[in-house]
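As a starting point, one isolated chain is supplied in structure tokens, in the form predicted alone.
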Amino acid sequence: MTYEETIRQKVIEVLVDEFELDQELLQPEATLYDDLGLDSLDAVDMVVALEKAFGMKMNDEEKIRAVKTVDDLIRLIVSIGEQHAN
């Protein structure tokens, strides 16, 4: 399994047990808020619960925002570990 898989399966993971979605909806290019029905203070729950789930900070508040879709996020997450890694 690749990096970016790990991060996928671990993203669907979280979303799955925080906002009790179910696990077919989370394709890549399901948007967020229209898709999957989150709020803006879902979306706080879960950078919260992404950050305690992979043990890093997302303090980029520009790229949190851009975030519309499942693939998206995942994105994002594998840049900022990659940025860590580094």
The other form holds:
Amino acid sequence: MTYEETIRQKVIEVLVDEFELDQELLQPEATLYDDLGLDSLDAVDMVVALEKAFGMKMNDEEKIRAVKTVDDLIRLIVSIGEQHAN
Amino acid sequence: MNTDVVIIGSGISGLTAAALLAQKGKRVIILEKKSRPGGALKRFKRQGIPFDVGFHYTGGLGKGEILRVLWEHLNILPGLSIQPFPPHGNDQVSIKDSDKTVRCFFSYELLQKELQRVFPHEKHGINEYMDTIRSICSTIPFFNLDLPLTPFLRNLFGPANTNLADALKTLTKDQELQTILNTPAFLHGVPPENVSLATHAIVAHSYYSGAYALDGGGQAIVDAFVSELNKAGVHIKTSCAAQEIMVHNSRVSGVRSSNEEIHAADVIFTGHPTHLLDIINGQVFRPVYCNRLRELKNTGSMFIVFGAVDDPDSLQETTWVNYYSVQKGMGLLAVHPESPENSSMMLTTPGRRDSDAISTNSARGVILMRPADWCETADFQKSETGKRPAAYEDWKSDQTEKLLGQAHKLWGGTIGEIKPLAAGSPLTLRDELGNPQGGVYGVKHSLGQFITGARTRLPGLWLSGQGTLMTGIMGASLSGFVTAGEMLGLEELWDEVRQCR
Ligand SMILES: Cc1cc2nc3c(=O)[nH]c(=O)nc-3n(C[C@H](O)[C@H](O)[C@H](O)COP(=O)(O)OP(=O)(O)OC[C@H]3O[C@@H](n4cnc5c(N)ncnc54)[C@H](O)[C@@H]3O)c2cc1C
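Could I have the structure of this protein in the form predicted together with its partner chain, to go alongside the form predicted alone above?
Let us now look at the entire complex, which starts with that chain.
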């Protein structure tokens, strides 16, 4: 499994377990707000859950706010992971 | 029984939210599990001497400052007699193993002069520190009332989220100056490595801008609110614990208390957020939110001695001074139960600040505090108030003696002999205030911990209290305001409150 696939799997796991979302809905292009029914109130929960799952800090508010789809979310985690590695 | 809003808890946050909602014509019932309203602001008496628990002094009560503006809006001010600390009033901080004692005045100007006097080589760092604190606070609507509230409240990370310890180290290499600038940690309970510069700034700035006492202490605030709430038709039911928040069709339907069911479309819970899970079926939330509530970390605790002196004149000097003795460096809140000489300590005499202190005996009261750890009470944690084992009383007496001995060494010359009348441990704070692990200020407002704000995912359920916004009287009052604002319309309510400037 590639690095990105591992991340994808874990993000989906978090969304299913911690947010009780239906796995089938979690397509890459699914939008968090319209398709998955998450709203701004969920943003903090999302950050908390992902920080815990990946053991890293998310602190770029602009980048987090720019996340629209499941794929955006995965790409954000991948990029933070790469920053950490450097 | 039916009402519009049930508020669980009658601390300053619940009282504030109740007053705001009642002003808007809402029918409000407050449920309080203790026999008297007021939460941490209640006073208690020993040998006729009144003692404050959760109120020694506050900022925010100067003209045009937020707490005063809010109380003006709520018509609470006429019932209160505010006593500003006079210019010579200060937090007198002595640093252990050093000959330095610094008077931290409640004024930027005086404090700056004093710091420059004691640390003549650190002028640059001192000025920069003060500029930093002021400039952070100028971006916070509660200090700069021209700003809108929503952007501040919806911000995920908040301003200035670097840690205080690092910030101080870049400002000055002088460990003693770092120590002094750290002292507000006593008032928010978070060690400098864990606290954001912004959280520190909020607390520090509110005191650097002026400190205030009130005739009658925290109890006077409670009494003023209760009297206004009575007029507005708000019922406060004491000795009445909320046992279940009822949910129907995926929204709140009311509260079941020890005596009855109250139906209401909205419920505000002001207790420690972790305790929300004790009275609601957690399945109404997503697992992620339950975990957040469950895993909230708390501030450290305190061991507190309430004592008296025979001759109130001996305390004259202490009236407008809070005495602190602190460890050098960043270890201000470190706990040393077995070697009290290493522990930071605070001595204060809030009762003396009442204008009728002498005639009411409150001039004799002295309060001593040291940081304490929940583990210190490991052997007694299963016990409840009134049913503690004898060994607990022995431990408490022993700790009281140690604290008094240390106070005598440090300040005996000024205050003379203190006779202990009562003591509070982490267990007292847990059982009297409902703070898990006896955390003195409840939820820790620390870096990396996301506090749970007023809004929840369950329609009709709201949170409030010191754990949801900021700590202290000011923080908890503002949390009550923010929760009411979220329910009624944030910016509209903010506009109305600001008009009372
Ligand atoms: C020792 C100490 C010293 C302090 N000194 C200062 C100071 O000098 N200056 C300052 O600004 N701040 C100070 N504080 C902090 C300040 O007192 C608090 O931040 C503030 O009072 C908290 O208000 P609150 O409404 O959030 O909570 P609380 O006052 O704790 O109120 C919560 C209420 O909810 C009730 N409750 C909880 N669960 C239930 C339930 N299920 N049913 C019914 N009722 C329930 C509780 O009994 C309690 O009365 C101090 C605190 C302590 C402990």
